[in-house]
Amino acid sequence: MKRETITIQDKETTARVQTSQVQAVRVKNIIKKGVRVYQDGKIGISGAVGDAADGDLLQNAVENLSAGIAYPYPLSGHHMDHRSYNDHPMTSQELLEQAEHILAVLGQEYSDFSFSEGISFQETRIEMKNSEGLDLQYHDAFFGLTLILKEKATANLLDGALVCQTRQFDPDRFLSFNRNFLEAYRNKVALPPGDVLPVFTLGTESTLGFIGRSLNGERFAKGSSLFSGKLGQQLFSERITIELNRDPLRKGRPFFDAEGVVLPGDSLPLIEEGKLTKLLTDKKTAQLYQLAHTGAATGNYDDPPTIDGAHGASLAFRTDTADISEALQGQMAIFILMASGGDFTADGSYATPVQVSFLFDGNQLLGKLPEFAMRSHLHEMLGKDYIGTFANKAVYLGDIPTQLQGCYMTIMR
């Protein structure tokens, strides 16, 4: 009988903020730890919250074995790679620190607007291991700023958001970017004119988790995916990329998937230059339905694993493009800070009401515009109607990369 082991501690601190004000501190500590057995092509899984003994989890893990789950899949082995990427974390009386310190600053230089959420600080260690040699370890830490902005002239329940996302957090880049964003708030302007606008967004997770939908092997298998049926054929812009990506330096996630594949290099492209090449894949949906096996699976520490269920959340488009100035020519674009209610349909259409945009040089976010909506294809955004895949230099959210992607979009007012 083959032994498989998951254990998950994640400590993490919350200032909650309501009114500009640090309202309370929250601290947990939770340890969560799950035990798989496989014997005979069954898997057996057991899982508790806490520090439960081993040897109850192994003696539950055997004993559903009964419930008949098949998994008569190799497992990962002979593989030992432990990472930490943050070795100096942060303490819940330095959160506290630059919890106050930024709200105090926000407060006094901004007082008309209202800043509510949560400032936090999450250090995270995953480790799997089992009896064919598998030895993984990640570690990680992170500060997270979400700032929920209301400006106090409105009867909007909120109007926008200040996020960060960093291993080291710097409170004066974050204030000098922060300072220049709410002057932007502050300052009113229109919209450009035009039907058909640049338009740039903050990260590409919304596109990102429609394609990885379509992506998924499962469904392109059984012809329910936009993309069935054209495996080899070209999609996109020959300027587009789109990876399997768990680099943690990228991702802020493992580098491994819920049945420790770890991928060469950390990536793996599925879409190359616009062409589909690869499916994401589990080792169930690789062997089942004959496709190559790309190390996507997913699955809670006390679940069988599955195909990724998160869809684009481990997906990445490579950067392509490096001035987006340059990419404009001069031409004035929106940048999308909050676009909410939209959404794809099935065969590719996109249309989003925008509720918080900015004018948008190619550098700096000028003034703020008035809400509006927009639609596209899939099609038309990432072929014709592409400008690119910058990384992102314009709007400093930590100190782990993002991107904004640029496109065409047909504007209504």
Given for the second form:
Amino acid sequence: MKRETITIQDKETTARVQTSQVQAVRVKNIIKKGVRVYQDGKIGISGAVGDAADGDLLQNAVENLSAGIAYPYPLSGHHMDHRSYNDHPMTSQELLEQAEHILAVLGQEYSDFSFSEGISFQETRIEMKNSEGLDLQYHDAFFGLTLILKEKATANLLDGALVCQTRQFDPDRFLSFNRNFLEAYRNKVALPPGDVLPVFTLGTESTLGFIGRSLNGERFAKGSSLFSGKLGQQLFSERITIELNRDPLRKGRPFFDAEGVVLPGDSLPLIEEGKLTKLLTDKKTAQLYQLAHTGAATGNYDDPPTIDGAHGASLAFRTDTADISEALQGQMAIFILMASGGDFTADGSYATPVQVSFLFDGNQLLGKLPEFAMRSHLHEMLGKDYIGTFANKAVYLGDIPTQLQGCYMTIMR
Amino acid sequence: MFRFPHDVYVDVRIVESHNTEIRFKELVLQSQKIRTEKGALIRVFDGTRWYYGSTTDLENIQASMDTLVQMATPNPDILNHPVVQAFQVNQEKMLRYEADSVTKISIEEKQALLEEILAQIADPAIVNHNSRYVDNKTIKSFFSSKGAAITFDQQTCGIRMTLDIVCGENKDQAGISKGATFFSDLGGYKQYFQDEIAKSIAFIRDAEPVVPGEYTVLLSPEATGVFTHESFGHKSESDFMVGDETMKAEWALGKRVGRDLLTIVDDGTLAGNGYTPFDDEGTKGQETKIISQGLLTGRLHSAATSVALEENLTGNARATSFEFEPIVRMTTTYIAKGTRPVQEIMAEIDHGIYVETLKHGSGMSTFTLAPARAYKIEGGQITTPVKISVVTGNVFSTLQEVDAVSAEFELTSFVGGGCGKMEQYPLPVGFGGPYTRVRKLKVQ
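Write the structure block of the form predicted together with the partner chain for the protein whose form predicted alone appears above.
To see the whole picture, the full complex is given below, headed by that same chain.
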């Protein structure tokens, strides 16, 4: 019988903030353990929250073999990879000092706003080991700040957010950017003229979420994906490459999937220069549908591995264009800070309200725009209306690299 | 049980959660899981600041409490602090689900029920499907340094399936979910799943893109529930209002926010996803009329917000799990039913949209509803299915646009998903209501 263990330890200190003051301090230390056993092509699993005895977990996993859940695939093995991405975690005391400093400055200089939510330091340690020689360890720690911005003069629930996720917090840089941001916020401006305008989004989660569902190898093989039958075909602009990315420096997540697969260089392109070349597959999907195995298994610590693709968290666009100002050629653009609640229809039509956005010249935010809505279609956003995917230099969000993606959208005022 | 210190307020919430999950991909078993989680959240208050600690080490709650107390500043007058004074001291054991506990049903019986429902899936348009049976039985115990000692249980179970449907060039995913409080109720929903599957296939086969614009929209009870939750429910959570004079003025009690036909209620005593007989700081659940006949008459509170706004406790301090502190959340929120039949209300719509089911919704200054199934209403009749990305409206004005609510009324129950507020997701909530007509919403 082969054995595999997954251990997750999350430690956290959070300063809960209400109306610009630290109202509470929360400390957390949670361990989760999962055990998988494999015998005669079957998998048995057990798990527990808390520091459960290994013997009990093993016994429960062995008993779970009787459920008869098939897993006739070779285990990942003979691979040791221990990585730590932050050896200098912040202490709880340092966190509170930073939180109180930031809130004091913001509260004093921007008394027309209130700031609420949390400032935290989270440390994660994930280990995956098995009897075949797999020994993976991922350790990371982040300072995370989410301050919901509320303009005191409005009756809205919230008016925006200051966000930062970083391994090493630089308070001066954070304050410098957010002073500019809040000054831009105070400067209310009108939307530029025109029905079709250049729009830049910070992050690409919404688009990648839709694409991720379509890249799911199982859905592709069953014919239910938007991309079914299009392997090798040009889907998007030749400038676009979308990859499965497990680089912790880029994603802030573990470098291995739920089957212990580590990608060479931590990434693998699935759409290359606009052309569909691979799908998201775990071991089962790859074997069942004769697709290339791409290491896209997901699952909780106490679940059997299953294929990813329900969301785009492990996908990433490659940066393809250097200079936003050059791409805009003097045209004013819209920078989206908050566009919540919209969605794609099954055929790729997209529409969303935009709650918070700014006038943007390609380098900096110039003023806050009124609410509006926008729409387009996936193939136009990443085709004829595509401007580019850029390294984000306009907005400071911490030391994890982020991107801005631009395309022309139809604006509804 | 615990050695509570005298110079600070302390409460302890112990959560024991028993979960079953059985997953199938088509007709092949993928996982069969029984998980028991035990954890505790300890809160310490010194009159100035709260200190929270979550732990899975239940043997050492006292030690965790003592560590948190060390962080606080002793306050001999803590019992006279208004928030501490506001805390109820209930001493009650309310175990409603002992006799019909889902933990007493064998996993084989649960799996057999799911397999029976899956056996109905035969249409060739369904090219793939993933399904799961889930149940949860939670026992919560709450103790405070003021003397509260409460134990109660909550229970839900249900089935959720995701279908990949292909009808020629038209393809999409459809989600179908049904929840219940008792396992025995689920057996009665086989026809429900069959009907929903048929509707989903017909929708994907025939739906055409909507022409964007402003429409009169008729919402089903499910859509009414999400609409109520997103368009107004979050506005009634009073933590958004504390220290905010503009919000307080905008949402002053007594203000008219809708027509006489509009009454909105939050009720933690109702069985279902939102059942909260005691909230997570020991306050007894209750019915709260947020809007009565179009007038703003109440809002939802924790002890801290009730003191800050000088209003009564409502039992709405809830946490998603033992890992989090309670914040102000909804329980079961609904629009009260009207007197007119839905057919009569629909007959008055010449050119509109009927929203039957939803993928998701959100609520900020602009609330959103992303329909899964929606249809044109033409000449008072439901006609062609339409693909819609999003339906939006302004929270400040849309309630005034509600001009009819039906006599037909349903509280929906589902599994999977829930309400998200900042870091805390998903929290089980209940919702529903009558068929509701909104005179003007943007549809894209």
